[in-house]
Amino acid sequence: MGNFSSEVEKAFDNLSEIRRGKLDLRWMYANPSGWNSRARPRDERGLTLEDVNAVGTYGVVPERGGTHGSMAPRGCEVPPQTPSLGCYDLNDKSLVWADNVAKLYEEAVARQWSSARDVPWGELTPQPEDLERAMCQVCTNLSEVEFIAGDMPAKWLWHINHDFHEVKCFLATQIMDEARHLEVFRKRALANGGGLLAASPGSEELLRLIIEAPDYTVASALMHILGEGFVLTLFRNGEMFALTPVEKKIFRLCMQDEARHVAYGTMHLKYFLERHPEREGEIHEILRQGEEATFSLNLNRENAEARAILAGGGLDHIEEGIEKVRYLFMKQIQEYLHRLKVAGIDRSSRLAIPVELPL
């Protein structure tokens, strides 16, 4: 048949005897406790992860994961001869887990848009030189930065053991909703006769911050609670800084994105913190320098300018823009604190950077 590998022609002998009749069939009666179940949808939601986990064993998620270190689904009988692949070592449940990230995923699913046919292109109109160049330098920004909470997922999404598939599934969709956001925006910075400006040196700090965190859970933080959470903040109050309804769609879009991913950081970091509640300091060191990074990004000249110009209606009422900008950190910070401490963490008096800007 040809000059073939052993393990190419042990398949062709399986193959010949399945030909012949002699079949093995023990797979068929493999993990007995998990047969003759039957999963049924409970609401009109259809057929959810919840609903496979209400099913005998396989919605039990242990405390550590799978020692085999393979990709069996939980659940599963893994034969002993099962190799391990090495990569699969975030083990611990409390490194990775939600309460919320099921429910979170399934409605990712359900809400996933179309930068291409959700947002009304065609009712982009003329701007105002001053008012298109500032809002592509915040869509040249956003496209910089919204992409490491795609990136970050990514670097740790191949370590985490596959007992906690819903976290891995969850992830999944923050990386394809990160893709979204990073094409909307560039999108929108070259669809109304602008183009992509400066990019924002003061940004990459942050950036590398969460891409450089020594764990997960670090990374969490500073991504979910501190980063994602300042920008949905800012989505929030998009009408401070739409121009036309093309703007208005892009930031509700993205909002209803982003409060998912802050919601699994924020209650990941609850779960976590329940359980090794003597990591707060740590917690709170690397909070510290994601506050001062976010501060310095917030307040770069390429940031600051083209926000206080857009929520001023333009350069000649840029003193009323600084105003809304200046409301607008006020709420950031207040949001941001609010999470803290649904997460079990209080940094009222331990904030790096002032709670309201300076007049």
Contents of the next structure:
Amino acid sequence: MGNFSSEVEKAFDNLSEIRRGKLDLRWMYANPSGWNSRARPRDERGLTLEDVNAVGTYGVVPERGGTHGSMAPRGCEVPPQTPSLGCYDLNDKSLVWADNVAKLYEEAVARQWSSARDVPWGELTPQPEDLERAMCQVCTNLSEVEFIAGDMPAKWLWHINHDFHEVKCFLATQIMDEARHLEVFRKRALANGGGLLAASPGSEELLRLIIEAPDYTVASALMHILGEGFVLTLFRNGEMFALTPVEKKIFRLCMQDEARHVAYGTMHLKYFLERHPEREGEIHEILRQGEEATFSLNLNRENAEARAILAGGGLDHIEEGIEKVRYLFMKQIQEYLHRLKVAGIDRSSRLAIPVELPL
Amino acid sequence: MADFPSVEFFETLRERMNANRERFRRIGTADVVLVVKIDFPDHVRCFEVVFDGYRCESARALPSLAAARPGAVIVEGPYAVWREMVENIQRNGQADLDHTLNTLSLMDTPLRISAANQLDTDLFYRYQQTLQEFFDGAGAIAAASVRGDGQAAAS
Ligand SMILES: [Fe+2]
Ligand SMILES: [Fe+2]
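I've shown you the form predicted on its own. Could you give me the structure of the form predicted together with its partner chain?
Up next: the whole complex, starting with the chain shown before.
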């Protein structure tokens, strides 16, 4: 045998004992109360997280996550010598939970799509230059801002106690969704004779606010409800901007993903505020800052002009486009306020930006 | 023969969706109750369509909007608009760019989406591809079955 560390030597010892028939087998009888589980699929959607949560006590999500600090799965026996990884500091269920999160995870997995396969790229047709340039600018901006909703969950994921695996799993699907959003808009910009146009310095302010938010719930309110809520309404209206069946399908598929992200964020804020009403002021304050940053993002030159050109159907019809963008903005605000109402927070009288564009 | 609008029409769409199993499994699960409200000059007709997982569970006529289940998403608009949408689907095999459910309801006119709260309304966005392909199923229903007056179709 070569010169191995004591750790490696110990593993060799274990192996030779097993080979000699000196078995331990204590693990076979660990966690006796968790044995005899027979989770069954509820219907043809197959065996879901909700189905396995219906078995025994496996679905009991503790108010306070395990103090062992390891990655041990919820419901197993955790040997006392299990080392803490020292990174889990989001240990309170109220800081991350939403009652719809397990369902949203399964839905996200079931509704995944591929930008390569599911978008009818062959149906792109040559466009007038003003429209192609406007579409490419909108795609450049979306490709720029979309992955904030991947970076933000990624920043917090490794802080979340493993007893809240439903949240971790859902956030992992969100990161996958946002990866697809980043690449599908990049693909569209490069696929029809145009290319990427200008990055948007004004957009970066909102992104910074989200990535530097002091805690997860504050970041979530800012991103899942405000940022992604605005984007959800924008994607819905993307069908108005669509030049061909390609953009129509892209916006529709992205819209579906955003609606899940917004549904999680809204229900998380509700869960949080029901348990921490004293922190409502803090949420108001971050939303105030976010509203201002979102407002300038929406109205900076490169975004507002490109959207108005697409909505109007060309540079010559920009007036008509501005009218449609004005309606889109009003819908964004209304839907944002209504989602906050579901979460239990009323900003209708505290909004930091106008409910309608002063045009 | 399934006249529009009628329970038979929505039943046919339901059967088509459930028969097209692989396609709807690929799109993914949808859990939503959709109420289609069709406004005639002198009366209103409502149909409730229930989506559960990969299937369309049921389609039935409602005596009124008030009979809709809690959480339902309501899509409403004039009969002429619904009829044009169905005819467009029948002509093209699927809705063209101007006749998708989403396009017709974007500006809250001619169709309008509503629900008890915004998260329920958001279900219309969350399951858009399922809902659109459900209605695109009308492409396989004989064009002659869309009645000019919409009155005679018994539910
Ligand atoms: Fe996104
Ligand atoms: Fe998102």
